[in-house]
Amino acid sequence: MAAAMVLLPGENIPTERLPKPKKGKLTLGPGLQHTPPSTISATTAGSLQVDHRKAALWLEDAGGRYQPSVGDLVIAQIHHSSVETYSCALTPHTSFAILGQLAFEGVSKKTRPQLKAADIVYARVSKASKWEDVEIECFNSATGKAEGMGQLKGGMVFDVRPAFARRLMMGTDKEGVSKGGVVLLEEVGGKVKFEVAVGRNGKVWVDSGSVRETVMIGQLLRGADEGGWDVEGQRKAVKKALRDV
């Protein structure tokens, strides 16, 4: 396995580091830009990450900060509203993202949700640029469906590193093995019923209907993130936590 490559703004990615897509198209994530005909360079400092199966590559911010990218699923908190939009916080260090009051499935001016400050939504980044406000939406504009996005009611939000959030969102392979090496949620889910939403911006919303169980799940996630637990370590921690709950 090749060692991680750290890039500075303006540096180009060597051709040998690029994945070889089956359909001839690469997917670029946060921190990278394409300059025709074939140059891919960094727009920020970070560690190069490559998913060869999806022919995708991106940079993990060297300081662990989240950089919005189109298509990212995020958990946002309403800060304030205007006549047509909500201003939402994604992280403490980024500018507010703009959420249209009609950017929900099947709503009109009369039926749009009445969100207030501190409410939480699960959304997708629809526009991200250095020179303009980030925009998010709570539905898939291509299908018109919410697809799990919208207001998140109840529960609690826990902060993790964006890199850990990405691992949580990687899912499993055909054999059911976690591609991100995180099995906490699956292990807890075998004993406790709960809902979860993971934001690429390093936020995880959890609601089990029980404050005690919800806090336990959040503590497990933060422990795995900060402690770097391997799969076996995660399973042991879950067993202990379930005994103590």
Given for the second form:
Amino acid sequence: MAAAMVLLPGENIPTERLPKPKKGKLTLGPGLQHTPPSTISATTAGSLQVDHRKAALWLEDAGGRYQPSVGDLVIAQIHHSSVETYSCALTPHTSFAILGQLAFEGVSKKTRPQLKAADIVYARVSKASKWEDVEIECFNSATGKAEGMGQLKGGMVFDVRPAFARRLMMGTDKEGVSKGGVVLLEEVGGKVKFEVAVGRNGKVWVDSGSVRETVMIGQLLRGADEGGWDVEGQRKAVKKALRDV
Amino acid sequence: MPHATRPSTNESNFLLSALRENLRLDSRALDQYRPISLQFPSDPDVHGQTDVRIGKTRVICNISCEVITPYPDRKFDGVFTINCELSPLMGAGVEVGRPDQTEALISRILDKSIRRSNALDTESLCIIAGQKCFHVRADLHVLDDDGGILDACCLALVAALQHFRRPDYEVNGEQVTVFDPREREPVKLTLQHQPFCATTSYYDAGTIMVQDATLLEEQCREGEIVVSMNRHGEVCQIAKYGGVPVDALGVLSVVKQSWEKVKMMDAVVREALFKDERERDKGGRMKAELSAENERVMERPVG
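Starting from the form predicted alone shown above, please give the structure in the form predicted in complex with its partner chain.
The complete assembly is shown below, putting the previous chain first.
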């Protein structure tokens, strides 16, 4: 297995790294650009990831900047409301995202939720393009169901890097091994009851029974994010933290 | 457009309930400071630059000096100016040139603590009364803001002043020769005392006092008291700009707590300066010339 390859913007991918697609089509993920006829170059800095089965290539970016893409689940903070929409902040450095006031499950003009400035919601990005405002919604417009989205009440929000949030959301593969290499929340969930919502924009909302437990979970998240703990390190840290609580 | 972040209702409510249970988000005690790291440049020819980190807050300070004509109403004094400009580097929502309250407050408090308290003896900067003096200029840059920039700025400034070396000079009647650092060793500045700032934030109508607040804790606080003092317990200034009223006993206990923190900060600065001095002294510039030892050549004895 060749070592992970780190690419800088503008570098071309050598042809021996490209997977052999069965149907002759190669899928390019984020961070890569195709210049016909056969050059694939990197647009951002990151390590090259290849999936031979799906014939897909992409760059894993460990940066701190979140760029919205359609379908992402994010935690947005309401900044102000206008006539038909709420203006929400996804990150402090980008312009506001628009959330329609009726973009919730089962609402009409008379029964919609009254959100105030500084409230937070769990939403999905429905429209994301470079030249327009980002749009988010709190329900799945295809099915009409909330699916866990909507206003988040109580609890606490912790900031993590967007790449770490992505790993948290990756879930497990067939053998039950965590794909993203983060087992923190599962380990803690074995002993402590809590609710969690992970936003791809680098925010994790945690609501546990007691303040102390929530603070502990926040500390663990920050440690794993900044300390770069591997699975064993995470297990040890969780055991130690659970003993102190 | 970057905009100033305001904490969400969930965060501010949670922070307050945690403080009421004597808990902080990073598990510190209510009066505990984050780890302070102080670094000087590794280049032995550069003096008067510091890089201070208190937790994630980072401030750099640079001291420079030049020869100018003193102010006509202060013929026997040199000039010392402090320049602190906040930039978008330190966080979202800060714009260069926009008159910001934070920037004015920082300048005013640093001015009162260091300039007006005569920490740097400006009379020692005079070369020829009324004609030539040194203008020592301190430039502060906040690189990251995670709360406590005032404490970090003051620490960086005082450490840099102690680290800085001004050029040596000689006066012959009306003639002044200012020597290059390579001709004559530059000279330390005369500091009469070393003041530090300790900020205390308070919550719940002054009943909860917290030292060294992070950015989130600063945004949720009801007010703050900034105490500048030196390690001898001499208070240079106490600043409380608005905020919920605090009673007199509360202020006294804040001053007492700040004294402990100032002693801690002073110890950090001293240790860093001592270590730096030891590193720079390795060898020294003239050691090879000043040594009387001959080079020994190993030869086989003849015969």
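Superpose the two forms; the largest set of C-alphas matching within 1.5 Å is the rigid core. Numbering follows the first chain given and starts at 1. Predicted model, so just to flag it, every value in this text is computed and none were measured.
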Worksheet item: 2 Å or more on the CA of Gly227 between the two forms, with the rigid core superposed, yes or no?
Response: no
query: Is the C-alpha displacement of Leu18 equal to or greater than 2 Å between the two forms once the rigid core has been superposed?
result: yes
